[in-house]
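To begin, one chain is listed below as structure tokens, in the form predicted alone.
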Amino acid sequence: MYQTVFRQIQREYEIKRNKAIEDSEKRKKDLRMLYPEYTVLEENLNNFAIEQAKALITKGGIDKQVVEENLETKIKELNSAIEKFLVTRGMSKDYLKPRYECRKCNDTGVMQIDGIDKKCSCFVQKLVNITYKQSNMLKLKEENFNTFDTCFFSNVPNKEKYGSDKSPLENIENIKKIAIDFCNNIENPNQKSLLLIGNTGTGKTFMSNAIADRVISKGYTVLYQTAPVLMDMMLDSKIRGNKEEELRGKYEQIFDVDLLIIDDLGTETLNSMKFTELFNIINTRLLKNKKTIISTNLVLPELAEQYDARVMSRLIGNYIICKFFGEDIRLKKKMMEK
């Protein structure tokens, strides 16, 4: 199953890359038909490129170096002339280049890092999404920092109700700043992970989605899963993972993705094995400098009652605790829709 998915994604990349190249060739063909002068520029460029290739084979020593330098200068001049030709006619200077979705790997799914071929983060993210059937990631286009709207948060402080001198509006704006800083420093060893605490409907899931969207756009991989599903899958992998490649792959992704988001911690059925696996996830990712976001409806004393000291010490010592408060935004939206 896992290898089948792997090959499926590779085939998708091949189709996508070929389509981008075909579209680029069509744009060139259209220009040839419209502008004879472009055809001359393109033919000259191709001829010099052929001469350069021949020189690499036939020439030697100083002669080879001189010919190469002369040809390279002419090719640069022709490329510059083509770019000027495009811009003066209202087109981008990159108009004729293939428009790949991923500029890091040019839709090959592979990057060279220190001379070694490695899977691009865009390829790994697709693999994560498919193997985990990432229904949690479908709202990223709707819930991100660009669509973040503070109109649902009150600007009136209520310390008696919320236990804070800040208003819900001031609090959520501060959390947003923390979240953006987190995205910008995701590889920084000094950047702490995030623990999002608050009642249902106060913005935790929206903020998690916004962070996921921003982190993915920066080229990092994200796995977003609820605590009950994640814990059950961990135990399943322990029992059957050695025999089933897909489960083994899922298990490894939990520790290897750049950002792991665990939603609804505290709603899972608890036992000693799950305690161990939760600690294993949190501790291993800390050691590997992999960031984690955990959201929960429980307050710290309730978390301390439910989880052992090892888990709590990691959360308190290595996570920035963001407390969400205010009215239930989901209810507010429903009332406004009516």
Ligand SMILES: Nc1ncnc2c1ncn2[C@@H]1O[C@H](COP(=O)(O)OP(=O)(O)O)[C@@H](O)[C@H]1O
Contents of the next structure:
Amino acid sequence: MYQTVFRQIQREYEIKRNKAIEDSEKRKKDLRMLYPEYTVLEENLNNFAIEQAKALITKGGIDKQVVEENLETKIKELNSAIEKFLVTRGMSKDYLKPRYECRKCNDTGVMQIDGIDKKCSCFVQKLVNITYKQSNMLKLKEENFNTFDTCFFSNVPNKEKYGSDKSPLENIENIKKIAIDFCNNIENPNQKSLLLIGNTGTGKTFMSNAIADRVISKGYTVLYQTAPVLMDMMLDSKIRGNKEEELRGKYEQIFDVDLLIIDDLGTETLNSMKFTELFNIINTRLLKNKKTIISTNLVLPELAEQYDARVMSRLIGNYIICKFFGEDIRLKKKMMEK
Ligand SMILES: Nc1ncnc2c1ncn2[C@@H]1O[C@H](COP(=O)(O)OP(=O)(O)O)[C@@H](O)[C@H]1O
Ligand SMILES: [Mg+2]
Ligand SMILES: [Zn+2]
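Here we have the form predicted alone; I need the corresponding form predicted together with the named molecule.
Now the complete complex, all chains and molecules, led by this one.
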């Protein structure tokens, strides 16, 4: 199954790439019809390219080098003449180039790093998405830093209610800063992971989604899962994964994705195997310098009561604790609708 998915994505990439090339050819064709002078430029370029190819095969020695260099200069000149032609007619200079979705791999799914082929992050993300069938990823269109709205957060502090001198507005703006910083430093070993604590409806999942959206657009891989589903999946992979490749793939991704988001920790039913697994995830990812976001409705003492000391010490030592507070935005939204 894992292999089938793999091949299916490779096939998709091939189609995407061919489509981008065909589209660019179509744009060239249209341009030829419209502007005879473009046709001349293009023909010149093609002729020189053919000559260059010939020179590569036939000549040798110093002579060859001179010829090649001359041709290369000429080709560069022609290319910039075409670019100039496009720009003066109101088109972008890249108008004729194939428009690949991913600029890192030109939709090949493969990137060269230090001369070694590596799966491009866009490819890995596709794998993650397909193997997990993540419905949550769909929410990223609605919940991101562009749709982030501070109108739901009061600017009046209420120490008695929230236990802070800050207003909910000040607080969320501060957390937003921490979150953006986190996105910018996702690979930095000094950057801590995030623990989002707060009552329901205070914006934890929204913030996680906004971070996911930003991090994905930077080209990293993200896996979002609620704690109950994640923990069940872990155990399932553990028990049956030796035999089934798909499950093994899933299991590995939990440790390998650049950002893992565990939402609603504390809502899963607990048993000792899950403790071990949770510790394993948190600890292994710390060692690999892979960032994690954990959100929970529990307060720290409740967390400490539910999870063992090893989990707690990892969280407290290596996570920035962001306390969300304010009115339940879900309720607020409902009231505003009425
Ligand atoms: N910063 C924000 N801007 C706009 N809407 C928000 C923001 N934060 C939360 N919401 C909305 O408020 C509701 C509850 O937020 P959510 O993140 O699900 O809370 P939590 O995960 O803490 O229970 C959701 O409908 C969400 O879209
Ligand atoms: Mg939530
Ligand atoms: Zn790519």
